[in-house]
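Only one chain is included here, represented as structure tokens and corresponding to the form predicted alone.
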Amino acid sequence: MMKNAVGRELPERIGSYVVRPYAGPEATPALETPVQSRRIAGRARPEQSKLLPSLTEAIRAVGLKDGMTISFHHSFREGDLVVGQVLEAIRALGIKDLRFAPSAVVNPKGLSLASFVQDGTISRVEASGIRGELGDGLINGAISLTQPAILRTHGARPRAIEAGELSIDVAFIAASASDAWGNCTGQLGANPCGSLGYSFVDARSAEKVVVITDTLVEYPCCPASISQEYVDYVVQVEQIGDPAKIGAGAARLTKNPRDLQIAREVARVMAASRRFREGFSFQTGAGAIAIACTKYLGEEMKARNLRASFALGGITAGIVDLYDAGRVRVVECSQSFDAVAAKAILDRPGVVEIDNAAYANAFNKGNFLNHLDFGVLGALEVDTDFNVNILTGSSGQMMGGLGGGPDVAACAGVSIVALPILRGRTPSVVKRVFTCCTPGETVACVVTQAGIALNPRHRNYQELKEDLERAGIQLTTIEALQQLAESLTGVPKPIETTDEIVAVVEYRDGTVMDVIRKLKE
């Protein structure tokens, strides 16, 4: 066993997986090697058609075989209808032992991903997070993969693909509109999902690409998010997704007084910073607190007559409202979190669809996060070293996904973790997080309804401390918040696990931040 830089004990190997321990947020240099791709040059001839009559025909045409890797994007989130249709067609063909590598695991109603593991269709999983029946089954031991799931941040996934660590054989891309040659978008059609940014790296890197749409449009599709040059086949189905469910479980409004209080405090912290100036940049995300924070931030911007240079990441209606009010110059959208945001790219020239690699991949020649002033992050737990858990809940169950949180924390000038001090009768500020996802040294500030704590180890600690004290904002310590939480709930009972590792938590550079072990019965 060995310890990484956040003190987590790790084996040197997990089956065939060689563990590279996390050594620090900037410890891994970029390799001077060419980007890897599985893409094969093709020859499309005049009057040839890429349009196939069914998913079954497309799966046969791309030559999908046992042991290959398939990918999907998660822009429809809980409204997705493509993953289930594709997996059912694969199951009917008897193809087994697939590596399932979506940008994130979604759990639409009526889809049992666990059943595809149980019958051997899927044997490996690599994604941002694994919630629902599949995640519960893995951590409880009811479901087994041939090797532990690999969990990656949104920035780490394109890095892994381009490094050849995640090599995709067939990418299935849901598009709300496509022409017969594969020029496609998420902005048009009966069921728009908005940005397709998470699928760009799949389109340009996979050996074969299948576009799946429910709205076939006249050639050429315009606008086109993905070009025909990357697409092998197109299939039209009855429905690819339900836009009304894109925000389910992620972009939800809140009237909870506690959450509103936390959101106000986050906006106060941002407004007190010297970085809150004309041309600043921000990412607020899509949780309940984050959406409220966007509203309060807009009020602070209006009071000072400020305009942000750009807003970034997963975009909500609240950010589109700020753009419409002239408070944000450009909205860089890697994902659309609700129906308003999904339609905004089409008719607002400053709301721009971006490649997820351009958003958060640390191992390219520049990403938007490197220019971010403020990043607001949610969490399930934070500990007295400011380490953040966004994956596992108080019972040890899979509750969330890595998303872009660790990427944002690593880059933002001021990274703010916003969370209630308690959830039910369970502390959210603890001595040691159950699963470490984001290293504490990258977190500048923790905001709860019971107080605000700054991280002395953060690179901008002194700057932020001076700014908040000048604004008269009272500060506390993370230790005081932890002790308060524990005094209200008592000492939580430790979560007991076995030695069996069911998932590996990678950092944005591919090193291992933590592992998740099977729970004891």
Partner chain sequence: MDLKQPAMAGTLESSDIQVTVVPNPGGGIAIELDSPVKAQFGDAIRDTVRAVLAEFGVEEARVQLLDQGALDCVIRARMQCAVCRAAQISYDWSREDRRP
Contents of the next structure:
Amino acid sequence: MMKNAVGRELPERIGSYVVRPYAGPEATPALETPVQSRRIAGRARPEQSKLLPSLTEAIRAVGLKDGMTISFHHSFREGDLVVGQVLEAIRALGIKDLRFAPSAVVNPKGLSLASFVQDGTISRVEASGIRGELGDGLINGAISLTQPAILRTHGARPRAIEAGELSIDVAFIAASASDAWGNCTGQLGANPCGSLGYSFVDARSAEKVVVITDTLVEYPCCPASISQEYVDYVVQVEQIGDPAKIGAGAARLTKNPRDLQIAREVARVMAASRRFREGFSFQTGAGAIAIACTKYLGEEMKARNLRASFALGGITAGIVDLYDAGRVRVVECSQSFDAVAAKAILDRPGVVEIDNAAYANAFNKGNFLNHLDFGVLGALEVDTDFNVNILTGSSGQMMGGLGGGPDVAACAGVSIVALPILRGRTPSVVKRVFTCCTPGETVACVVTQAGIALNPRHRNYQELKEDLERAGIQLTTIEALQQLAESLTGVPKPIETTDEIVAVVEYRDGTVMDVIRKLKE
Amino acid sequence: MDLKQPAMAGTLESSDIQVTVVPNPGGGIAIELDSPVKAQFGDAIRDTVRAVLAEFGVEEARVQLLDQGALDCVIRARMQCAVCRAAQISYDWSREDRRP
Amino acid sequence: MTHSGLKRTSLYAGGSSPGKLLEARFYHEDCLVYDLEDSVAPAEKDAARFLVYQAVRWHRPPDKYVLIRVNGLYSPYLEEDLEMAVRARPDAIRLPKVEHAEEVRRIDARISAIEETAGIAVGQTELWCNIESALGAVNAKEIAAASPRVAALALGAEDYTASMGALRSKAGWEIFYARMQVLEACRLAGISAQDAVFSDFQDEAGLREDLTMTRGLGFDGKTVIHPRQIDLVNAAFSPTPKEIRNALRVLEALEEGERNHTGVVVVDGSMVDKPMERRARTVLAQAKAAGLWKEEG
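And the form predicted in complex with the partner chain, for comparison with the form predicted alone?
What follows is the whole complex; the chain from before opens it.
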């Protein structure tokens, strides 16, 4: 056993997985070797057709075999109907032992990922998170994989692909519209999802690429997010997504006064910072608090007559509204969180789709996050070292995915974790998070309804402290918040685990931040 | 103290707990708990329930708890209310004067 | 953190909902009113008492002025409400629909008796009297002076309007007389004057207008109907940066006048008189309590 830089106990190996312990947010240097890709040059001919009549045909045509790695994107979220159809077709062909590597696990109604693990179709999983039946099954021991699941941040996934750690045999890319030669987009068609930013790296790195759509358009598809040059086959299916679940209309502003209050405090913190100036940049995200925060931030911008240079990440209608009001110059969408945001890329020149690697990968020659002034992050738990848990809930169950949170925290000048001090009887400011996902030293500030605490270990602590004090914002300490939460809830009994590791939490540089162990009965 | 009838207090809203107290002649105290925080607070919840029953001198009761993440003070309040309703008494608030 | 002493906002938290009772402690209201009356159904009065007792006695928010609103003075619930409420040791008990000084004296005596039995310093529990009828408004002066426990009068506009046969409006002319009655009674008794709620919590512009008037009239604070109103109301009953600057200039000028033995002190062309000095001192005291100004040194 060894301890990493956030004090987590880790074994040196987990099966064949060699553990590189996390050593600090900037500790890992770049590789000197060329970027890796499985892409084959191909030979396209004028008379060639890429259109295949069914998923089964496509799976046969790409030569999918036992033990291979398949990938998906999660831009259709809980409305995704592609992952299920592809896995069913694979199951019917009797292909086993696959490594399932979506950008994140989605849980659309009617899809039981656990059943594919149970029957051996899937034996390994690598994703941003494994929320739902799959994760709970693993952590309770109801199902098991041949190797622990590897959980990566949005920024870490392209890094792992290009480092050869996650080598994709077949990428299945759902697109809301495509032509028969694979020029495709998420913006047109019956079920648009907006940005396809997560799948760009898959398209250029996988050995075979299958585009799946329900809306076949005349050649050439325009706009096209993914180019025909990467695509082997195109399959048309009945439906790729349920628009109501992808995000119907605009994501609505919460009525919960507690969340509104937290959001207002977050906006006050941002507005008090010296970084809140003409040309600043921000990422607020898509949770209830985040959406309200965008609204209050817009009010502060209006009051000071400021324009942001860019808004980043997962985009909502609220941010599109700010763009329309002339308050944001460019909206960089790695993901579109509602129908308004999904359609905004099409008709607004400053609302653009970006590659997830250009958004968050630290191991390339430049990313948007490095230019970010403010990042607002949700969390399940934060501890007195400011370490953040976004994966596991109060009884150890799988609740979320890493998303881009750890990446945003590492880069933003002011990274703000916004969360209620308790949820029901579960304290969310604790002495030690159950699973460490984001290292505390990258969190500048925690905002709760019971007070705001700054992290003395953050690189911009002095600056932020001065700014908030000048603005008359009252500060408390993370310890005081933890004690208040505990005085209300009582001391929870620790969650008991076995020694068996079911998932590895990787940091953006590929080192191990924490592991998730199977729960005791 | 004897319970005269089954009684309920509390709701199924989040942060509340619905308590049902039923007379249990000859059966001692039996507690059924359903809670999202059973693993962390199950023992604490049962301790609170037993403590309230003891304060009222109730030795025979079946207690069903449908917890929605209630804090300890809420569980205490709901239990006190359910016991008073089951015993058909109104609470003597001067008992609080003797609490340390 | 202890309570600032300001009473700019008072928020009702319904005694039936544990979630709301918990959340209410985290908003920025100066005064938190745990309610046993309107927000609690008749069949749940007993349950609300147990819940409110636990919340106030054992989990009292340290930075707020805490009140318990009991049921009506002629309701069958009042006696037990008082037995509980006094023992929960709030800062004050809020009485609905007070119409006669005699009622206050009756409650005062009951509270004294309970305080004595419970070993609480007699007189510790303050009273806020809601004035919510024509009769209450007419008797406001006597009510305010009926007991040293009375720390505030609070206008209840909905019931008052009904008792007058008036229609409730945003402009509020139908309650203007009652507002002045309450205000004058409070100023004579030297207690806090609390304005009625502004009912449409979605209408921020309307609330701002309402606040401009009531702050101008001289009220100290206002009951809010929704947490969303709190920040606006707090701001309205706090001195503005300009008021603080002016107050500081007035006091500096007075000090300088004293040093130089100047008879008459002039700021911005106006002579500084006693009322001006008093106002300046009040502004600074409020600003200090609200955390908007710190004394040098």
